[in-house]
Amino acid sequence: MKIFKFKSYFAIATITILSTTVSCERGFSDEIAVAKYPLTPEVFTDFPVGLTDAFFVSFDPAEGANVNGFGIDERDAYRGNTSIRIEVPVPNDPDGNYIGGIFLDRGNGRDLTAYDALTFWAKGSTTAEVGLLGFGTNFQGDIYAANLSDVTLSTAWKQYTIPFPDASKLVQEKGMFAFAAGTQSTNGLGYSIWIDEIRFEKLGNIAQPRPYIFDGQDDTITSFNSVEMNASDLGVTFNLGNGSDLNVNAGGGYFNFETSDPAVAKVSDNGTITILSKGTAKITASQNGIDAKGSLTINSLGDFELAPTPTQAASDVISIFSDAYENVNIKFYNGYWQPWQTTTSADFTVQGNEVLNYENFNFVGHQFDDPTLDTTSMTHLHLDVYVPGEFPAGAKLKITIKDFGPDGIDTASDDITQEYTIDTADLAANAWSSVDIPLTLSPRTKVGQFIFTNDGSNLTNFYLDNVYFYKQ
């Protein structure tokens, strides 16, 4: 099978997109109407439609996106002569452990208000789950993104439909298609994806929209003044023409958000929540006049005490997570390892300072193996821990520092670890506790991971800041 990568109209670009301001100057008369945006429904048939030769834009390679597996196939297509072929990399591929990106309209965008869904045909070389398929991601806010999660592909061509959360919002859309795929569902086996006949359509059989925020749950959190967060787990459930229901993840721009007390917490049009003062406020939303299921009640305790400012010189530090230093290349601060992990992230920003927040905590991982770290010259690992609310009896926090061995790859057979347990004597309630762990790990030339566990204790919620190696 012949694969043409980046041939003529296929090109990879970085995710740094220059924002283009579109201005309309009047011509010979002020009475000349401003032209509408193109109504073109086709995105890819036998070729990309109405797009430039640099329409594919990869997700960030610095975050693990592999840019080498996107091309066209001239031997296998659902209809016509060509299809898009995507090669999903194996987890240890040095060029990146997943593939993903968008099809970007680099012109003025398209008017999609006449349509109600994106449709396309797809199949895989093996049965696999694709993490994301959708449209509306444009790297310029993504407020009108709409996508499906964990879409199961079979080895036969099948058509997929993504309903519009609200077509009236899509008057100038540039994000024509989006995808992301890894090997979580294939136990690390790389595979191929074919996609064809991507177009916007007016199906007329999509009904019963049921919007939701915060995954349809009525959540309550304790927080502090100046904390910023985004309304999360937004979507709309639709009934399709075949009678089945489909959940579509939706960007914040599709919703109308409200706050019960704007003096305590305000919420932007796109769902950014800012806590202003001590008190209680409830965040709700609607979509196209339909109340969204779910809410967030915020109990603000007032001003938040930031973690102590680090004093080590930057030249003596290798930073994993800190606003005081430049962090190394991080793959994730929460790998969401399934099926045993229950830990969720509720990270927040306060006074411009980012804080990691782990809830429902049993264990969680930090991964920074691209590349691994040579910490031979470092003498200590530092972290600041904050336990909010009532202090749980017998709370413990165990940290495992892992060196990936001679090959620099996370394999149990040659990994080397150091464990350290922070117990009740080292932790406090509603205050920052600074912990400095002497490094005894040897060798420590290819350190790539931390694992935090509650060591069987009742510690289920904590904040984390200023995680870094340093030398004395």
Contents of the next structure:
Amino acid sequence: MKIFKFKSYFAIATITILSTTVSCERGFSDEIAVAKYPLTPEVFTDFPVGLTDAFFVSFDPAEGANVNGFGIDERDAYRGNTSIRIEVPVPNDPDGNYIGGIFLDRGNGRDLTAYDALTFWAKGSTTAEVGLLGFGTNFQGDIYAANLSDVTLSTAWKQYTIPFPDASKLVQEKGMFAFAAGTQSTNGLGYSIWIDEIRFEKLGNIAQPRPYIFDGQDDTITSFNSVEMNASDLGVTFNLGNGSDLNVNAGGGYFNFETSDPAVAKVSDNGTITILSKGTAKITASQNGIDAKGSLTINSLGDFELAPTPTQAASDVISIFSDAYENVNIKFYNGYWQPWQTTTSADFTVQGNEVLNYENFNFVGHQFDDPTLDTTSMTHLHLDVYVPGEFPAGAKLKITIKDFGPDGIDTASDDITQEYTIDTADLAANAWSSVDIPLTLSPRTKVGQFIFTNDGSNLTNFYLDNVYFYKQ
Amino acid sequence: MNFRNQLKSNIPQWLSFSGIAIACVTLIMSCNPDETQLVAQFQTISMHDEFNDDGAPNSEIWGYDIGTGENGWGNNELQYYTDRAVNAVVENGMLKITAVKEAYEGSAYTSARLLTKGKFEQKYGRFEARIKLPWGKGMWPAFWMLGSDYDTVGWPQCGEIDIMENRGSEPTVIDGSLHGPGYFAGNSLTKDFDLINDRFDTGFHVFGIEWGQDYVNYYVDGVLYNQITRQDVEEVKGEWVFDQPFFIIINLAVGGNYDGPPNNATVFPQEMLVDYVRVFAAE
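For comparison with the form predicted alone, kindly provide the form predicted together with the partner chain.
Below is the entire complex, every chain and molecule, led by the chain shown above.
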């Protein structure tokens, strides 16, 4: 879930199916029309069962999903004659650097309450980790999504099981299957995935559910009125029939959320938390009467003071991150640089204003090199920085502005940088500090990156807003 | 259950090599499938405990083994057995044996082992219990019996009938076994039973044997899954030592040679719930 963003927009990829199988499929659908919602267990055998031709719906191509690599293999199957074949694209594929999508029931959905797991057989052309495999993602809220992260496929057919977090919730599900795969585990080499015999089953040997929220951690955050966030890292640990434990990621709809103080923070049925007033509230959850491990304690400081509204004319600004201007094309506000970066993002929106929030901070980068920026006419870089909670003594924030040099790409050989350190005295607890850094970098015709570090201080959490170059 | 504590260390190492035991069982299966055998022919009850009275288990039927025995009851088990209510109590119509992770008398876990030795012993008949098992790596629940001459002749000469034992890491599988002189520990006469589309830690199941002069029949929920005969025993050059009264043992071990120690994923405490124990006389 952490690699791929699923947006409600989606493209439709249709695959051609032999006419004989289409007629067979329609016959089956008529047979089971007596049920309130179909109980059909099969999703794909030698053909999609109980689904239309356009059953595959890709994740959003604008987010990098490649719609080209999905099809049917008529020569290789675990059982029968055909299987689903997925070509995982390489990172620089112009049509998208990962492939993923769902099998959508375009009818009324199915009643899955009699089953307890989705099972399927799969293999890869090479040993690879598939980012996501599951069901319940339906582009209608995904509240009953259930899937596994980073599933290792081998080159031989193997059966996989996705336990239902709670079958009683699945009275009318339309998301019959979901997958997403990139080349993170294969060093950028493309590969093929085969999937066959996808069906819902009553295995009867999946037991001992142990639900968790926030990855089972008891987290504490400082926040403000009107901030909205979602309960995250939800799942259930099951013990399978072979005695092994398995973690299934589960959508918010499977949980009953509670707040210790509804006046401070409310939480919706699906886990959306909204902060209402100053104070402390603890968010917990349960599932089928079992308390979920993990919680979120929210220390609300009350009304959030927005960063000062910028006053420069838009024509004098090149904006990286601000609601006041149109931002240039951004690759990322957090590059998750491995292996040393600990910084995580907890960005939030408050009073309609987006704010970057870095937690567990040691260093983090912004990249905006598509294209790089000619900032020759700009004189300053502006930032607004906010340090929430108790001020860490000696906190400092260093920013490095990097020009990618004549080649315009991020190579150490010809890159040049300007460093600027915001001193302890220029930062404040629970307040915005505005910083204007005179640009000395020369030339600065191909600026593509910022690197923020705490310069060895104990600054571990801060907010950032209104990051832009301007001309004085 | 391998009751080895009186045996010291004179068991030859090769005897516990599982390959030998497996080969042996295969041979027995192939020459002795009696499909016409009926389960539960013996209907006259001779002893039963329905565990309906809350509190300590009925002391007229049940005693306790306390402590760690010798070398973890002969099996490198990790628990200290107590008679405290935290480890064994009757409540809600069940005998509840609880394995607790706690430092106690030098052990890292506590649990309980109840036995009818000197209180109820019977030769032949039908012995069954309805039990819901614990789960997780390192759990070793068992419902089993030893010969009443155990104190005088020792193990394995006294004989051991394992009606049910389970590895916590295999929630769908139980074993039923016979141990005696020449066939014990890893070389016992044993067979497993794999529950299909269900598991032993999510509901109650009946584990039983029907034992006569020349055979022991093993069943789960009325499904007869094995018969071991006097002839089977004698074919492995063993002595049939099952013509004397036996006493019943119910226990929940932690760790030991059977399933190995618990791991980080093992959840504590774990409960073994016994709905009833019923014994019927041979007719």
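Think of the rigid core as the biggest set of C-alphas that the two forms share within 1.5 Å after superposition. Positions refer to the first chain, counted from 1. Keep in mind the model is a prediction, meaning the values are calculated, not measured.
- In the motion between the two forms, where one rigid part swings relative to another, the hinge among 42, 303, 65, 391 is 303.
- Domain rotation between the two forms: smaller rigid part turned by 15 degrees relative to the larger, from C-alpha superpositions.
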